[in-house]
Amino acid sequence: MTGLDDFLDELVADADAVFLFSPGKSDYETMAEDEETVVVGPDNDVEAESFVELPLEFEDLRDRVRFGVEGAVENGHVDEDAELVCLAGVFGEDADTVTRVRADEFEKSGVYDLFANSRAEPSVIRDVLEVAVELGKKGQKGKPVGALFVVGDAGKVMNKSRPLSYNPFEKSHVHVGDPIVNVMLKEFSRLDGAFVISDSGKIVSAYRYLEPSAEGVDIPKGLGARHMAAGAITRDTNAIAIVLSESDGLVRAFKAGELILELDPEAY
């Protein structure tokens, strides 16, 4: 086993910090004795000094690591150029996978900003993002479409918007994430207006024209009225907005009036 031992020694040598994903207390205590340790998980059960809350159990390890690294850098637990060793359980609860990354290997995606400290439940944000991504991949009846989803602070969003047509969700109690409801969202996306979704995922309305003033909202050149409305409504409320662009097919997210996430559905 000498060759394997040498390989593992080289893998962890001179690392600046160890990331433990949802560890047990004994694992954390053992590691924290000798290493700078950051815990990433849904709860800080081990009472780690450096902790990044994981609002969702990302199934893909790369997504988990990306989120943990962005959160750790954002909160000052590690430097942007830190060398990191990550221990995670992929096949079970116990750590069975080790990987080494540099914090700056990940181009900042905005995923941490999108999920952390948002008013809406993380699972709701994830469900809406997945609807937008799937629409971006498949379009509507083979044609590219645009869509705007405003998530959270629904009462205030409704007060800053007006109906463009009959609201098909007015007397319903359906929630995003239900497969049938997601099909409805995709079908209605080809019509004008924004979807308004509550903190808990209830679909409050479709066909809403957002009316906040766009004065002072700064969005990248080339983005149109849908993106401007997304920036303005998130500046004036505690909502986030997820936009699928009809012209370039990218999905973008806005929070507090700023563009925080841009991704290509085909690469997601």
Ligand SMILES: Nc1ncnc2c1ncn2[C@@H]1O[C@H](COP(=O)(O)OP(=O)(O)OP(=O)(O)O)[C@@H](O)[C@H]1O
Second form
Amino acid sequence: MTGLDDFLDELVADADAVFLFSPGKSDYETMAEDEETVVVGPDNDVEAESFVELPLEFEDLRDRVRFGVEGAVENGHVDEDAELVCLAGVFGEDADTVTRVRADEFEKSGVYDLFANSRAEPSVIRDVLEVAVELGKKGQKGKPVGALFVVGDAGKVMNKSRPLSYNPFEKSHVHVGDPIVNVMLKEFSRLDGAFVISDSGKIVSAYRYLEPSAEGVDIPKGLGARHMAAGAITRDTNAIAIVLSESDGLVRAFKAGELILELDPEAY
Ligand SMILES: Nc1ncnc2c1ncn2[C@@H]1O[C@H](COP(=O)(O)OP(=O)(O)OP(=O)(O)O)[C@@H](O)[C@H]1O
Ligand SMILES: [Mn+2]
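Other form of same protein, the form predicted in complex with the named molecule, not the form predicted alone:
Zooming out: every chain and molecule, the one shown earlier first.
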């Protein structure tokens, strides 16, 4: 199969670094012996020197690669114009796919920045995304439901919002990620307004009507008041916002007034 060999040789020729997505220990060790290697995965079991933590199982390979590359550039593991070869498992856990990409080939999406450089802890952002994705999958009693979570910088968010109803979390000290809380969040998402969550994941309030200044906020056409409020509050404060749309079923994340991430819950 010389044709195939030649093709593969060319695909990996002169790469500056190899990105291994969730590799096994022996694969990592073999590769790291003579290649500049960056490991991307949920944890660093293989004890790689250059490692980017994946907070989500990005199903779409493009999203996974984008996250890894943005993280590696930001942490100085590779240069912005580096030629990269990525080995990843798309159909299963073992690597079955080779892709080649330049680190600057796609526009910076900010998805790495969303997790790593927000005021809220990355695990809190991940937990809230998971609630939103689950809510999107199941809806409420089979009906599609929308929800808005504002995460981080809670004091300022509270100052730029007002209550629509009594706050069921007023005197409680509950945190996202706790299974009981996830049930509560889903239950309360039937009603209007936003959830406000602190940097460390404490649920500060439900039923908040956000009143940020929407001046200069540029969200994609077709999205309504919920998404506008989500985008605007992240420009007015250092919070990020995660929105489940009742009308198109997608989960979106906003930071600094910009749409950073769009996920289809059905794909997770
Ligand atoms: N400023 C706001 N603060 C908090 N919640 C809001 C705000 N504006 C709208 N919402 C909530 O969003 C809900 C849906 O509003 P709207 O349909 O205009 O938003 P949307 O962006 O189109 O969202 P969806 O895609 O879910 O329909 C409202 O019923 C309300 O609960
Ligand atoms: Mn709408």
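Everything numeric here is computed off the predicted structure, so don't read it as measured data. Numbering follows the first chain given and starts at 1. The term rigid core refers to the maximal set of C-alpha atoms that superpose within 1.5 Å between the two forms.
### Rigid-body rotation of the smaller part between the two forms, in degrees
It comes to 46 degrees of rotation for the smaller part.
### Message
Once the core is aligned, what is the C-alpha displacement of Asp43 between the two forms? Give it in Å to one decimal.
### Response
The alpha-carbon displacement, core-superposed, is 10.6 Å.
#### Entry: Rigid-core-superposed Cα shift at Pro55 between the two forms, Å
A shift of 6.5 Å.
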